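Okay, so here's just one chain, in structure tokens, the form predicted alone.
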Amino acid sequence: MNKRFLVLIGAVVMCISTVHNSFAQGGMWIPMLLQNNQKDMQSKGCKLSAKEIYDVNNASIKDAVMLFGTGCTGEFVSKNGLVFTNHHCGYYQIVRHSTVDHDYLTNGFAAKSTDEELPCPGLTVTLLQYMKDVTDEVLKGVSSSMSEQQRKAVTDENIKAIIEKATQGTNLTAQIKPLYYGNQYMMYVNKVYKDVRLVAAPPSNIGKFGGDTDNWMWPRHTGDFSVFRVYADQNNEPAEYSKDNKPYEPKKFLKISLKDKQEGDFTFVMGYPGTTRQFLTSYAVEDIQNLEDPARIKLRTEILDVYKAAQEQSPAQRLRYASDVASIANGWKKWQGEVKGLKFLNAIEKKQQQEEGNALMKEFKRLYDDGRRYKMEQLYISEAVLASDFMKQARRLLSLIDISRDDSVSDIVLKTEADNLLNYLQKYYNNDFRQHRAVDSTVFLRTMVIFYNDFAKDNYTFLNNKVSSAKSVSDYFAQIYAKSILTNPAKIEKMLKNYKRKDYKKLIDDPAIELLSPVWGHYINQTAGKLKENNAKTDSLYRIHVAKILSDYNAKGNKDVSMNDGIFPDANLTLRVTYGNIAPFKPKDGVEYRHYTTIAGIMEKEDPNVYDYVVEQKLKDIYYNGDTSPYGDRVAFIATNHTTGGNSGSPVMDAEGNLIGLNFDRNWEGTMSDVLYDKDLCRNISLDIRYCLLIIDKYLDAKNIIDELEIIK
């Protein structure tokens, strides 16, 4: 960081305006302060105490929910280590257990046994023993002269001390996060259990039902969840995967309710929320809103058009194709509704009428300039150039060059890398490569195409000496794809089988390398120093930005920010409790939508020709039949409870603590919740946890489920 910027820093800290507050909705708390909002999560209807909720001394309801893999949540729902999550959250694990014999994905799972569970090598579930505020000691030796590097380098190093201590001779992980961009340190000590296996799952014409066109949207009926056993060692402690491994018990464990849910009623949720960036300037909002979610949205609308073509072409290109889809579609669907929602709030208006009299606010608009360009290729680069798995291959490639240059790297060592890229592209070339080529070529070059004219024509020299040389910028892409050495499966394993340092010139002239070669050297290079440069000078100012947010709070005689009109720490893939009622609501003048939706939206949505809306004949029986006591025919209910990414899987409770629904998604209208909150336009969508226990027990006729279930009628 310059000089100039700390003397900007330090003379605006002196002299900074009295900062608004507006972020009275909404809240994602931190469980061990709970306690601050205790008394009004209480006037809102819930009856347990702070403590019921987390308790590190005694059993707590923080001891039944977990981190679900790397981005989700699950609950325990069992004293024999049954978890619930979400459908989506558990796609992954049953794509891979698929196969055109044996569709878990479309036909369901359930099994009958803990001798038919199946294994998921990796998937990993993630227990909060304890968490601890460590501000004092990660700050220790800071000082605010300090340039940003110099500030990170004391405080990583604080950091790994502070790890190291609470860990050594245990078997616990730990980790320590930011809050408030620096201003505070969370300690979060962690039990990782590696054996999860997979119980059940529905069809996917219930577990997805509605498919991307429901995605984010109210109604919803999807039946989105799927169920997990976590397994531990003879002493119910983490253990790698063995037969031997017996299912853990947990401290805690969730009753199930099957009372109706009436509109006003309490909820709250608890569990790992992934991103909010509520602190952000207009000029974060702005670009946001007009430039990088609608850059993302046209891309992957172009690989979503190649992949769902496919897809439609067979039930094994429908299988090859699902998580791609699901992943990529998923974010699609969401900027789309958070473009909406800002545009609909005046989003940009408000943050500016916020920033009035801000003396910060000059040179975050200097930064945000002075970034724009560098955050924009980033993007690109992401979603367009790494969009095809040809340009991820190149780029596997170019590594092998680069490293093929570096006389440092020994012969034994360049061997083995070109062993690992060769094993790993001969099972890309053997999962039917001839048919997936035709796929992944046109996404290559759909994606390239509006790359070179959205961004690099503008910005890359060397790429328009090359385009020009074309017939046209499609033609050029395509001449690349087609003479590429990594389309020719036979002549690049020859290569590798008898790699020598020597064998990189003739990759380089490679037409894929040719390409991303000055395309990643640029961004590599020049940008991403840039950027990470920028990004830090930006956090620096957010630092002060909230800091002095909560300054003024507390100057109002209010003595805890972990409980202040709605200032809480931005979400950071950390445990959180959020909380609210059941709610209807309505997205626009003369339109107003019920808090929850019946068996019966499922039957008015059906359509055979669609596969997204095809409805089971055996839940039809069910429906028709009258065969759903005694869990009735809700699906899902939305109430107002502050979720995002992450928040897949949580446990939705009512006002004792007992599982009322699995949160699954937030309204379209709402999904700009993540910048700013609106009580009126957010919900938070759940499945009825009765849904769940109908398909269990009436479709799968899985009743050794059932049975383990302690159930509140």
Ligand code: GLU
The other form holds:
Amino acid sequence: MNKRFLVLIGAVVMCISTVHNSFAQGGMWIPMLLQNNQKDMQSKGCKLSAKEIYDVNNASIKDAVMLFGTGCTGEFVSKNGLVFTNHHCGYYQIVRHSTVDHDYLTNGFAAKSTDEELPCPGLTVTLLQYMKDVTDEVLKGVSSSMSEQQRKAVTDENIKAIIEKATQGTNLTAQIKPLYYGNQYMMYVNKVYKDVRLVAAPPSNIGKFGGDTDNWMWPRHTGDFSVFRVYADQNNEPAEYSKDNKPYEPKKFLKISLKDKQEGDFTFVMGYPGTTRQFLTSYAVEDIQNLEDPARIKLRTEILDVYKAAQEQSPAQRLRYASDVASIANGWKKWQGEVKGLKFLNAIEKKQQQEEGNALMKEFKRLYDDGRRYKMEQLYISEAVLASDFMKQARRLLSLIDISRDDSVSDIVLKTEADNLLNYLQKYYNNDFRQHRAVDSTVFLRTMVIFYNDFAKDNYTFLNNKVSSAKSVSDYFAQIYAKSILTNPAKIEKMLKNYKRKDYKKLIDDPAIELLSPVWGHYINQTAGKLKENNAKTDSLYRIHVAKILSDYNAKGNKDVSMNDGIFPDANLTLRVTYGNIAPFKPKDGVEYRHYTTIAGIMEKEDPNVYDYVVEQKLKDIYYNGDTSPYGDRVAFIATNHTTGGNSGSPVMDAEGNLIGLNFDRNWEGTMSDVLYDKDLCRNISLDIRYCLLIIDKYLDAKNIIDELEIIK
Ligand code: ARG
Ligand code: GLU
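For comparison with the form predicted alone, would you give the structure of this protein in the form predicted together with this ligand?
Below: every chain and molecule of the assembly, starting with the one above.
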């Protein structure tokens, strides 16, 4: 009998004997505890020790990896603080430096010397100094007889004190985050660098090639990278932007490998995955699959329809809605993949099987039944009610009314708030009010009709009466839009310019306010509190549930992942390591996807008439003239690394820790991995670093950047 088979039998026996969440592999491991994975990693091909990846006392790979901004990952690739991340992670900075004369978004950009690098105020990179298990200190004084509020009061107090002790008199920042729903607490001590400059970006036709059409899909041909540089003061420490700052010298930067990669090759990813929910019970998965995701998808389908139709009108309109569409479509498409994937894996049944005989499940069911209405109300408020600019403005107008009625708010504060609102509205009215009005009113109408039919009708009596006396549901909302002061710029501007406290009386009868006030009021005064309470109760039940899973796991007595199926805490935007192998996959019967793509695929997808598939002449010249040496023609590849949102820009490394790619997406069939990972279906999508260098070298002609890198051929 071979060893693999024995291991398999062992695993089956364990699943029967304990109530255990089986992760079907995958894993976002805590760097500090990577010792437990070392054997497993090495058996899969890794040549590094755990200490070479994470070490507090010596330079290790962790010193090359950063939280880029607030939700992406980046990595150092030179001794002078040069950073690689994704194009979509640098997108905002690229857009903000673009003008009609210097359209970096469309044409790309490369600084030929450090003088030409562009400051990006507000952008930070966060470098982890060390992490520490602080569970005992955080839970000091907590007893099992305490209520949740008492527990929280004690832990909050402890957390404050621990952070203060760790950072006092230093330039460090620290954060303590719960793992396993508060069964464990980890402190992360950081340095935050604030002088970060844009160095290079490919043109959109490369950096966003395939756009939202190809997003979340394999095969992929997107050159999703951008280049930045971190600056520091004379002592290499964090400093506000200054001309006198020097390029930051990282403790460690990644070398880049141009070597060929084969199916089966070991790869690992280090980065900042945002959120996963591996421990959810079947009730939660049922709600996601059957209620929440479908409701979100339905609403966003309507909104996207409206925006996309507007984008077809003109290139200016296309740009006007580009970033809204990108972010709305990103979630919209992911949720569709997630629902499909959960169904395909029979996730609900799988969870139910694991839950059999678990005494906590009755209480979970009760909590989910109780909380469902509140959760859906919150979903409809954010995805429908506040979808239009019109209702967002009404929200702000409502808060001006609220403070006008509050005598404890001074006239000065009132005046400031009125000015702020006026400012906000004027920007909106000045830009393209006429054109946008048609778009926004349609978004308002369509989302409110769905909101009414799918939710409000059964839950809010106050709306029913009004709607039933109108000609139709949509006419009811159309009248509100037509008659509100918010769609009459001259009138509202006049009122806000000279705003007096008593003016609120003229505003409370405004149709937009008459609609929003009870809806928003219901959410804030009745629902929000109950939802918070329900969430807190659910979380503490998960704490008990997961404590049992943890203690079953610990009872095995060996944390070596090569011996036992490992266990890892959900992603929470802290530094993690995931590893796997380069691998193709079979999305469905009769179809198999190869593990890499090439430039030939870009030329195949080319369509000069479709915005997402325009190919620059210069790229064609490079390709058809055979001018791709020494980088070759690979564009992207897939592997079994378990990643999620936040891992964008993460370094994908080979067995020796050399950079071979930039993580930027997952395959559509695998997006349910946030809830349930499956090694056969889930793949991370990475830009092949050779395509990135090809574009920097031959397209952007930035030899200065290439010269800074340490390249292994
Ligand atoms: N799906 C990727 C992620 O979740 C890329 C998103 C940006 N690209 C886009 N076409 N919207 O962030
Ligand atoms: N594009 C995602 C990001 O911005 C990564 C894709 C994923 O969710 O895995 O982090």
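Numbering follows the first chain given and starts at 1. On a predicted model such as this, the values are computed, not experimentally measured, just so you know. In this text, the rigid core denotes the largest set of C-alpha atoms whose superposition between the two forms falls within 1.5 Å.
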Does the distance between the two CA positions of residue 512 reach 2 Å or more between the two forms, the core being superposed? no
Given a core-based superposition, decide whether the C-alpha of residue 638 shifts by 2 Å or more between the two forms. no
